[in-house]
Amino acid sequence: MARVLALLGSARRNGYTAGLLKQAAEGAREVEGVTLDVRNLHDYHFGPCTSCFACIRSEEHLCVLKDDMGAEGELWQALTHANGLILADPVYGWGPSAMTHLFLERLYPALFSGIFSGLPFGSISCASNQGMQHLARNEICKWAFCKGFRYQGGLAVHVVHLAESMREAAALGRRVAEAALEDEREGRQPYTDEERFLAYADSHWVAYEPYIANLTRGTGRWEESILHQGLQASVFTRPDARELAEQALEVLKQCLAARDEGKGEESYKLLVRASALWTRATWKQFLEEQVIGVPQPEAYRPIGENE
């Protein structure tokens, strides 16, 4: 049986958000061969990541904290046995709730093991006053991208259109369940960075422009990029790190040229490679010896075939 984990981020167990999650769960139950595991995040005890980096240093890449999101924690264990994840969350302060942010933050160890890469995922963000449910939904989509989830969709709900949203929640539940069934039958399929960047191009949070802005310091020009700045300032004192940074800059130039020529998909693919090279360069220079003490894990931002 495929298992879908349905999580509620609200402490109000019978509120609007809980009702939407119930509908999503009912939709998922309609898919034969799927079982539902419905839980409330507020029933568990876990704090923020403490930045101890034990999860990076160990071969298993598991959290050492003794709480419900640690390696032996009940909530972490539930997620590792899931083939799909649905997260329903109220809108607080024009964004996701702190509990949902905390939960997703604690998935940090999985970046280095790749255990959740490709996990089918759907979200529901529910507002009942001013709104801003789209901002909250988009933020969760961004976090889903960062964790490598296989995005099945996200709902931005205001209670003004609750009845319609109930039907949409059921449909979302069915989509996640169908993807979870495939995950269970075929095994977790590899979800490369390139596939992820391209897949999220049609989602509620598109990585391309923010990542270009990140590398180019908001200018969109390689001459103003942090890559060029770092090389000019000679901060890369390790030869292997400097070589990787130089490669990253050259690929970034190609990426921006492809963008200017209207070659969207090519530009995306080049951005993925540039960012992976940059990740490897900065890891070697700043993290490997000074902070983390170990080489970059293989599952985290691999360069690819041409490495």
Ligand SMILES: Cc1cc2nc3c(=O)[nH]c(=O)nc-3n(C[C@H](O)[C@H](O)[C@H](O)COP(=O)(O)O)c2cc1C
Second form
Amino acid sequence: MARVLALLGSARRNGYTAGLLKQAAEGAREVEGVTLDVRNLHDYHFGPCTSCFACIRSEEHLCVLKDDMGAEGELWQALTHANGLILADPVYGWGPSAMTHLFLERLYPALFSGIFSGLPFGSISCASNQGMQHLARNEICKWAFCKGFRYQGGLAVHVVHLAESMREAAALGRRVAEAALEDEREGRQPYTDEERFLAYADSHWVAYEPYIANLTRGTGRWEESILHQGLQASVFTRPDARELAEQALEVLKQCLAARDEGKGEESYKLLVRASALWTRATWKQFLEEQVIGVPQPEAYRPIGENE
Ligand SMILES: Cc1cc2nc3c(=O)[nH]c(=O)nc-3n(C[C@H](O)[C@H](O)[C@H](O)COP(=O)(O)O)c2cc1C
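Show the form predicted together with the ligand, please, because up to now only the form predicted on its own has appeared in this conversation.
Everything in the complex follows now, all chains and molecules, and the chain you saw is the first one.
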């Protein structure tokens, strides 16, 4: 049987968000061969990541904290047995709840083992007052992208249209369940960074513009980029880090040129490569010796061909 883990981020056990999750679970249950595991994040004990980096240093890439999101923790264990994940969250302060943020933050070890890369995922963000549910939904989508989940959709719900959203929640549940069934039958399929960046181009959080802004300090110009400025200021003192930063800058130039020529997909692919080179350069220069003490794990932002 494929397992779908359905998590509630609201302490109101019978509230609007709980009702939507129930509908999503009902939808998922309709898919033959799928079993549901419904839990509330508020029933577990876990705190924020303490940035000890033990998860990066160890070969297993597991969290050493002795709580429900540590390696032996009940919630972490439930996730390792899941073929799909549905997260229903109330909108708090125009964004996701702190509980959901905490939960997703604690998935950091999985970036280095890759175990949740490609995990089918769907979310529901529910507001009942001023709203801003789309901001909460988009933020969760951004996190899903960062964690490498396979995005099946995210609902931005205001209770004024609750009846319609209930139907959408059931449909989302079915989608996650169908993807979970495939995950169980075929095994977790490799999900490359290129696939992920391109797949999310149609989602609620598109990586392209924010990543270009990230590298170019909001200008869209390589001359203003942190790559160029870092190289000019001789910040990269390690030769291998400097070489990677130089390569990243060259690929960023190609990426921006492709963008200017209207070659969208080519530009996107070049951005994936530039960002991977940049990640490796900064890891070597700023993290490897001084902070973490080990090289970048293979599963995390691989550079790909010609590596
Ligand atoms: C700390 C906090 C912040 C909130 N912020 C918002 C908000 O930004 N927008 C909104 O529409 N409702 C907000 N609310 C109301 C929740 O969205 C509301 O509780 C909603 O119904 C979520 O579902 P549930 O509480 O029934 O699970 C907030 C509630 C709390 C407790």
